[in-house]
Every structure is written in structure tokens, then in C-alpha cells.
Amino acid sequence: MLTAATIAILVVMLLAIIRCIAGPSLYDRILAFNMFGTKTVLLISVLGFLMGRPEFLDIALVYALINFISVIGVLRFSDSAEFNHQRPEAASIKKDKR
């Protein structure tokens, strides 16, 4: 049963990578990257349970924290002026909101 769960997690991770590469917008790509990190934490936890290694949970928790901090960093960078300068459509959207 758990091997089927592991395979399902791997399939979802593959779909997240595809969405991360071919996402229509930056925020879709960031969301896919975050989903990939969350599924990685789940995969590490399930593999630790399957192999009888409870210390994998510690590794999964550290990976979850790193994933969260990196996504917050990317989101902060994507809102900065230099990043919006590279995307002309973002500047026009901000002008419309004002």
C-alpha cells in the first residue's frame, strides 16, 4: 500500500516539474515549485517509514523549512523593482491598479 503511495507521490512530483517548466505565469511556476517541495517532504517521510528510519522525519522537517524560506525569498524578489523591470507586462498591470 505504501509503495503505491510512493509511486503516486513521484507521479505528482513529475507533474509539478512539468508545471514549473511550462507554467503560463511566474506565480504558477512558484506554486509548482512549492508543491514539488511539499511532495518531496512527503516522499522523504514515507520512505523513512518504509525503511524503518524515523530520523528521516527530521530531514523532512528541515527540508520543509528550507522550502518555505526559499519560496518566500523568491516571492519577495519577484515583487522588487529590478524583477518587474524585466517583465514589461507587470509594470502595465501595476499602472492599471493605481
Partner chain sequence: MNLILEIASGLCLLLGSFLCLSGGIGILRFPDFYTRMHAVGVTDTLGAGMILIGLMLQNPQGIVLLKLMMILLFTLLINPAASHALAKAALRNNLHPVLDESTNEGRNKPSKP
Second form
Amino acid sequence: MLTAATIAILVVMLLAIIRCIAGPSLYDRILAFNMFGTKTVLLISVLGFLMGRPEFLDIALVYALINFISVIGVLRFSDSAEFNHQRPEAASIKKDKR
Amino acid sequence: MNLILEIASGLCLLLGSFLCLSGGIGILRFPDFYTRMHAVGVTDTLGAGMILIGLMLQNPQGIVLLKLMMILLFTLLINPAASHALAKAALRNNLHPVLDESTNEGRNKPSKP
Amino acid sequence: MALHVLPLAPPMNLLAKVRKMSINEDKLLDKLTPDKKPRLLPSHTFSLCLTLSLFWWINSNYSNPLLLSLGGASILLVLYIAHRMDVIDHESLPIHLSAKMPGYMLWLAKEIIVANISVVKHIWLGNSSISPTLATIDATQRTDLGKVIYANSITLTPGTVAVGLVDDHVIIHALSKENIDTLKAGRMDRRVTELEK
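Mind pulling up the form predicted in complex with the partner chain next to the form predicted alone we just looked at?
So here's everything in the complex, that chain up top.
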């Protein structure tokens, strides 16, 4: 069962990476990255049990916290211009204003 | 007793894997960012919860159980904060959600400054 | 409609470490709170101390004098910094809710399971079955803490995400229209309002 869970989590991580690469907007990428991080926490916990080394749980705990901080840290810069998602027509309007 | 725990743990792990896979399919399948966020919500709440409960049932004593509970608690408390921050930043930066026109009146749409 | 910053206060007091990360939001919360409640009660400091000790013990689980004294020193340091930052109050450590919190969490777990089943059904049925909706619903809680618990519960339930919180109105994006109807029926709202009484 642990092996099945590991494989399932790996597949989900792969799907998240696909969304992270394909994602049309920046926010899709951040979302997929966040999901990837959560799945990494699960993967580390399951691997700890699979290998019989429960000490891995400490790493999982730290990873969960770091994942949260990194997402919030990226969003800290959400006021900058790169984050401004515009539809094509809105972009052209803004260009005209300048 | 041990057998019952083994079976329960296996069931929880299978259910959690299924929920995580569903979320993974959902993040590829849904049409826009906001709907994808709901798919991620599935993997983050019950998917992670079921897998961690399955792990708890594997080794139901001592410090390992406490640590697993702490991971579960952090996951459940952190993820709504992160997804809310993400959604708010997206809406503030003009990423408009794809809405179902038949069910949505115009006054419910947020007017942008 | 301007979108205010939604303060991100996790709804439980076991979270000393996470509290440390969302201090910016706490400061905003303080600015937004008009009423001056009594702050810096000794019971809050005590409960923070207890939480930190528990956290240290779970993570280290060694009982030799060197590590214990290091733990005590770091707990004292964290308490000192928290006092200087002025973040120990009824909002960062809602111990007055702890009696009613377990019942609410059980009810919320049931809601989460129901919502998960519905979202998974939508995922496998495909895009034609969803009807994404953006709606504004009212929150009847009196305190900021109650509103934050309500908005966080909405976000924690899959299928609905609280996008913004302006005064008494929560802006919600939902996966389908039924989710909005369920929220507008107001059972979760009533639960949280009862919780904060």
C-alpha cells in the first residue's frame, strides 16, 4: 500500500509539473508550485515509512513551513508589474494611454 | 487487532491516493485559475489528510504519531491561508475568472478600481 | 469596491510557529480593529509558553540538560520578541474559544468530506458540469476574529474560496452554483457566530 501511495503521489507531482510548465498565467504556475510542495511533504512522509526511517518526518515538517513561506514570499512582490495579468484587449488599451 | 489496523491504514492510503490523483487530473482539466484552485483544495485537505491518517494507523504510538498530527495540523491551517493570498493577489492583478453567465448576475462581479 | 487585506489568522492556538510568520497580517489586523480590548494578559503569555514548550518537546524529544536548557532559552527569546512586537493578545491566541473549538472542528471535518465528494464528482464529470460563480455573501460575526475564522473555513472547504473580505461582506468564488446556495443558507455562518459568543 505504501508503494502504491508513493507512485500515486509521484504521478500527481508529475501532473503538477505539467501544469507548472504549461500554465497560461503566472498564478497557475504559483498554484502548481504550491501543490508540488504539499505533495513533496506527503512524499517525504510516506518515504520515511517505506524506508523504515521515521526521522524523515522532521524534514517533511520543515518543508511544509518553507513551502508556505516561499509562496507568501513570492506573493509579497505581487504589486510589481510582472504580476499584472492583463487580457490582450486591456493590454492594448494601456499601451494607447502611454 | 493488528490486521484491522493494517487494513484500515491501507484503505486510507488508497483513498488518499485516489483523491490526490483526482486533484491532479482536476488541475489539468479545469478551464481557469480559480477553478483549478478548487482542485488543489481537494488534494490539500482530504487527500493529504487521508494519507497522513493512513500513516498514523501504521504506527499508532509515540512521537511519530504526534509528529504526523503536527504535519496534518500545519497542512490544514497553512493551505487556506496560501490559497486565499494567491486568489486575492490574482483578482487584484486583473486576472478575471471565467464565470458561468447563466447563473451570474452582473452586480455580483467585483468592480475593479 | 476596494479589496481589503484579509488577515490570515489560523483558527487555533497551537500554532505559535505559524503565528510568527503572519505577523504582518497581525499588525494590519490591529490597525483595522477599532475597539481596544485588554491586551497582554498573563494567561495568553502562559498559553504561548505552553504551546512553545510542547512544540519543542515534540520536535526534540531529548531530555538531557543541555538540550532542555537550550529549549528554555529559545522559548524565552521567542516570548521576549513576541512581547516587543506586541502580538500576544486575544486574537493571536484565541484561548477563549478553546472550549467550543473541538465541536466546531468536528462539524467542519464533516463539511470538508461532503464538499470533497462533490468536487471530485465535478472533476470526473468534466467541465460541462461546473458553473463557476463569483458572489458576495454577508458575515454576521461581530469580531474580526470571527470573520477570519468564517472566511478561513470557507477557503478550507473545497469548492469555495474566499477571495476578499470587505467589512461584513465576503467575496467568494465557487466551483458551482449549489455551493453558493449552500453558503447563503447560512449554516456555517450561524455556527461561527455561535462559536465566538
